[in-house]
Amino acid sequence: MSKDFRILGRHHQDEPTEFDVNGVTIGQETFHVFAGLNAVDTKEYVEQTFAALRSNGLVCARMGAYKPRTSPYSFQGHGKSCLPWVFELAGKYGIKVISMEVTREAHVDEMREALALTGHPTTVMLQIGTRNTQNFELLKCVGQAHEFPVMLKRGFGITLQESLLAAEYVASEGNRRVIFGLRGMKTNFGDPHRNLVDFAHISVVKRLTRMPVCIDPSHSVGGRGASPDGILDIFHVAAQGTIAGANLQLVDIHPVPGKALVDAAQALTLEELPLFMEDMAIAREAYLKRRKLLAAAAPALAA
């Protein structure tokens, strides 16, 4: 299936896996949380994120200035308006690269203007939401945008081979520091979940790919539930994606969630981020081990 890829495509063993984003190195084998607010509400509330993150070691960040919705009358996000200051804040405290999503071409050229604007003080990478899979001119346009590394998150209803040929129409325009993005499947046989945890196709997009992968454990869980250990399972998800191999983490994090503008139910605390990154390291470690182990006995196995 790999042939199917002509870009992106696992084709040699030595092909490289990486590219830099802003001084940050992304690629199969680094590691990188993206932590921040799902929607841009004020301020306040982004400086004190911003100030977290710093505070927690991170220089990359998500921030949602527009805002998908199934609901006409939910909150759609403060567009280019938020832009600039977005970014004069991320300067400020040293965040290198945003995640921010964009629904149309405009979208890129706001962001474009934003960012000459305030002098470059960050980096963004765009985003391209579950809904936005296969809007295929969409699709080309973040393509051509190749100032900007692409973040493609898989269609929540459609196939992995299809939301991964979504991600090499982008390189097919010759943008190829593009990033996959598992986010759980649409279905009920997730419940009481969000979505259906789809983390078990890390190994799968890697082997298939040269593309990083990113999960998003928020938008897979949905919810603050806990298992009778005290753990989260936003915690144990994110968890299971690391021990799989992703490279890089996607949650949501606010000063007070009950506040959020957008999915408030998902959102961890900005105390609990330090606890998150402890895990996390946990969690790494022992995909870490795990490699080695294998590597180890590989040429027993071998004979």
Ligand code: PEP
Contents of the next structure:
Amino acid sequence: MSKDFRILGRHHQDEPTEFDVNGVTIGQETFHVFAGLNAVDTKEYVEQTFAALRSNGLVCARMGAYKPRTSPYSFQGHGKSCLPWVFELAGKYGIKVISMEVTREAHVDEMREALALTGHPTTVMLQIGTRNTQNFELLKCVGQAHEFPVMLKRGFGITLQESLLAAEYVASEGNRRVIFGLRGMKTNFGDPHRNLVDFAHISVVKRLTRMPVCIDPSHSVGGRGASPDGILDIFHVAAQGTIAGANLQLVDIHPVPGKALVDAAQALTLEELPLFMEDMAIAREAYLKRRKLLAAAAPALAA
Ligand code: PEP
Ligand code: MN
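What would you give as the form predicted in complex with the named molecule, now that the form predicted alone is on the page?
In what comes next, the whole complex appears, and the chain from above leads the way.
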């Protein structure tokens, strides 16, 4: 065990690996799907998306209000102006947690204000994007925002150790509710996928730390390519992550993917969501069966 992860590392058997987020238990033993819009666009699409989540029994969502974009001329997100109505709609549809990226300290204050203004109809999981994994001042800031859990995405061009230390930054400021996100690595070796899928690290993160592990099949694959078996690559990698013990799935969906303002190519449709959920249930069941089989055999095989 590395001594680098003083707070998030696994030191003793009895240290907790789960925590509560607005009534939702998130941990290394649980499984949740956070589906939703990559970027908040219209009220209609946000409402249709939340309604789809509710009809699929989901209480967690993803929604981007602040979008870090490669080009300064691309849509940057609606910012704080959309927060009150997004939170109100979330409350209307029973959404308990929204994963929402922040790129600077002021965004955390804006979320706090909007939640207070609307009477806390939901809560936010502060998402640190892959481009900000080593923005240490931002990490300290979300580490001090103890009322919010933080989902830190692995940096797409740095080592796993460096990204885990970034998560430790958040915890070192007193915020222990940290989730680690895998979203693929930036290299041409993953072509034609947008990123090289890095879900083989799920078990490593769980072994080294007590963090629940989130995977993002949408950003990993980046497109709607399908294999001859009729299954989209996004479904395939999502299932690979779930069967390997992922605890959260962050997935882009949109009522009309072609109209999504950000990452339109990788959004699933609302009609695909129930299929995705059923596929994840199959993969989760397979993970639990694998665990039963192999964990029971491990002591005998090691002897
Ligand atoms: C996102 O999830 O909207 C996002 C921008 O992801 P990443 O930081 O992984 O690119
Ligand atoms: Mn994106």
